[in-house]
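One chain comes next, on its own, written out as structure tokens in the form predicted on its own.
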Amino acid sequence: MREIQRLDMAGRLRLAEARVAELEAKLSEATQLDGLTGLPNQHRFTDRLHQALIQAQRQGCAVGVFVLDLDRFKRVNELLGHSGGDDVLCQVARRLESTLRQGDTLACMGGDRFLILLPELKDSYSATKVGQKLLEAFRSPFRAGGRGLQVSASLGICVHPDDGMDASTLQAHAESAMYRAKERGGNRMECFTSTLNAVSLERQELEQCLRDALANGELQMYYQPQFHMDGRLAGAEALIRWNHPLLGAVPPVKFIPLAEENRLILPIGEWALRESCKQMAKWQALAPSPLLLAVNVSALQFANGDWDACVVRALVESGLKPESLELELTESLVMRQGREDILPLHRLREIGTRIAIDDFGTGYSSLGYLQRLPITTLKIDQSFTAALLAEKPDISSEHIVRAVIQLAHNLNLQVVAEGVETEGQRDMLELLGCDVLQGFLLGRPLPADAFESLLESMAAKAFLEGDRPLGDEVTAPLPVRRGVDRKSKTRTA
């Protein structure tokens, strides 16, 4: 009897053990894949980069090594949300496995972005072959949340041993070549070059010294004047400066992108916005006539969960009142958001934040999100306001901006125009009834102590010129025709 109990033990001390082994596989292989696509992650795809490398040196053939990165893919979530972005995702995967031979490895790193392993190829022409069909796989739409989506690539490629000897150094320059096809408009590839190994380097430098400006004090907010119709100051847009000590001033179009695609977005967006508020906290007591504060809200802050706590804590800590702050978001952004997904546009339109749509026109929605969203104000794109005098009528913007302005005051909503240079835009402006002006013609961005100054000698002139009590409403000193003071201003973004 002990004798069948001590087998009966046995069995199971080996039934155990085998189960361990398997879950323990299991966890092994759940680590080396990437959770959404299935697909080989950055682990696996460097061991079997280095497996490759070490046959290659064997047999003397080329290694290629890709870094594909979907375009513009930020835009595939505003249109149909993360749950429809991730859709489209799969597919990508599935859509490249079936381009590549058995022998190849495509891998996720997260995101939008995938890594290629090509071995045992026979030379540099043979991994641009593969890479040109990789492309030709994006050329037909993916089908997403009921409609077809068309997506694009840039992609980078390099080749072992010409390129590169061990594998972080063959992705690095992958990488390189890849932001040189995105530099160049994307949906192509480019190969790697030593010219590209440099602007990789730059790239990073400038990302890490991203990363310190924020607790190095080097950013800074400039504030961008806007005005009624009439000359009085409506407010202003806030805007974010970088001057680096070395690098100098570092232009807007060049580190906010980078911010958003690493996420630095989130705490530089957080404390623009609590700099801002208690700047313009500290105005409201100089002004004659409350101001209004705008402040752009990035795809990436709409997408954080606790995004309208922040706006609170903001208002809270400078106490700002809610109807003196604006968030601008871009049409893009909001228009494709679910029901869930816009919960805090109704949370801070009901404690009396206005809600702004950036860029009005320049998307590709129906009109019926304007009734849907608890939206104040529309900003009608510098990009109309520029063209409202062209000569040819079909190049003119004239009928587009008085549709727009027209349907916004029907829907009782205000409208500011952006990207005012010119007296003949801004009597034009006047004449289609719109209601605020913003524009390099009356006030380009200013740090705050210069636009406090404006703010001083705009509420003295009006008090010495004796036009009206100190205690009325700041009107920009400009004179325009028929006897009206008034001033406009430009946004730069």
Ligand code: C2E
The other form holds:
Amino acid sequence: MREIQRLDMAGRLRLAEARVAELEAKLSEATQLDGLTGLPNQHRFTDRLHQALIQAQRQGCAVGVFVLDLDRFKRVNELLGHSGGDDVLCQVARRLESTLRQGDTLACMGGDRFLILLPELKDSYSATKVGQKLLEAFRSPFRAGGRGLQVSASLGICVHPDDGMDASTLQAHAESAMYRAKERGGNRMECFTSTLNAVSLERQELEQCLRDALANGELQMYYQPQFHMDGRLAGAEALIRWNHPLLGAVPPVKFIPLAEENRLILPIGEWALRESCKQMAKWQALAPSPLLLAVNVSALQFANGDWDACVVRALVESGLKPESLELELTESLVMRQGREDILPLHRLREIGTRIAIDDFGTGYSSLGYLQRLPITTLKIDQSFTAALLAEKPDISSEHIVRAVIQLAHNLNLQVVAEGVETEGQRDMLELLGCDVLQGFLLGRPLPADAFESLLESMAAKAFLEGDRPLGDEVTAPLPVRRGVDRKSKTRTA
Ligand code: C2E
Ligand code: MG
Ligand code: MG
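Alongside the form predicted on its own that was just displayed, please also present the structure of the form predicted together with the ligand.
Now the complete complex, all chains and molecules, led by this one.
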């Protein structure tokens, strides 16, 4: 006080101004926060939503707006009294907060209703993922008034720009979705648009079905034959198939990315590897001159610590020789790895396993890097094969394929062309010096019993023709040309 008295008039004025500014800031903070939970209130939420919409329009991303309302909260208040109810509300706020990421906003509208803002969303589907996590936060009971209490919530979701362009429309739409969730019994999430509901439902359903697929025996391995240029059968690529009793055949391009997202690819990939190794070991007995089995490996399997041990287990269990197994990794996957990460590849190569780069030409491989990898094979992506001698021949594809084959041979690698559909493509690939062919022209992926019949009929045909003794490398009847006088690198072990 004495200090103030010592100040001159101008000094006192400055001090008073500073105090007023401080009080104003406190007041404004107080008017932007919910008194009970300390969360932002509707006012601050709307401000942040405005900002997020401006930012999203600049960056072209989506924004999620959710309204969450606790189910039958009146009963909680009746049971525990208002202070008990308040205690539960604060606990709910903390649980929801810990589910969200930094940069998201959780606000309380007062009462038992919460608002959630997700700026910079990738797509609508990610919104439903966050929604699921929010509902999961209610799984375990809350503790209040000395007792455990199960509380649930109804959640309404909408996403800018699909479901609205401005703050008030988005919030109104999220609210109407929340009421629909209540109508349907609560403890659930609803999306504003029916299409989004359908999409998320389909994905959620598909995810659940995929979880059951392995246990229900709905997954099956198919085998697509691969041939040397002179017509000998080189081996087969194992390709997974999913036959769902109601959905029918679900193509791998649809379920493999889903399986990668939820890590189901780990058990599925391991099953595919073990199953196809067992199958190929059996076929080796039919054809004493070994065939090669190519198996696709996903990025997640590769990143999983004990991946090489898993491959070794499949080999030991099946009795398949390491030289008879070729692991296919995509170019982009291999290019993303550091020196340490590719150690499992080196270890597998050391025991004789072959390593192929799948879909080669679609990533941007540095040639120097390629040389340091322990690989044995390049698989030219089918888009290049398709462009060879297409209706409008693509000269640059021909150049690329020629260069890839030369590069591979210089590095002592074998070249497999995928997606060979026409005789013209086959002839061109032969001219360009390709080693092995795979595609619908030569054979579609087949279930194990059909592949086995093919194997037997080809062996028998070769025997009748007196070409080779039964059980030698099997020869393709047509349309692979035979007796071509060119050096073909042997692909079988
Ligand atoms: P990919 O490894 O590049 O396999 C080749 C794909 O091309 C297969 O599709 C095959 O059926 C198809 N194909 C073969 N010849 C021709 C042809 O002449 N023309 C055309 N248009 N297509 C041809 P599919 O079986 O649908 O598999 C798609 C992708 O799914 C595979 O591409 C692979 O990346 C992945 N995949 C399949 N099975 C597995 C698996 O067991 N594990 C993992 N991680 N991925 C798998
Ligand atoms: Mg492949
Ligand atoms: Mg491929």
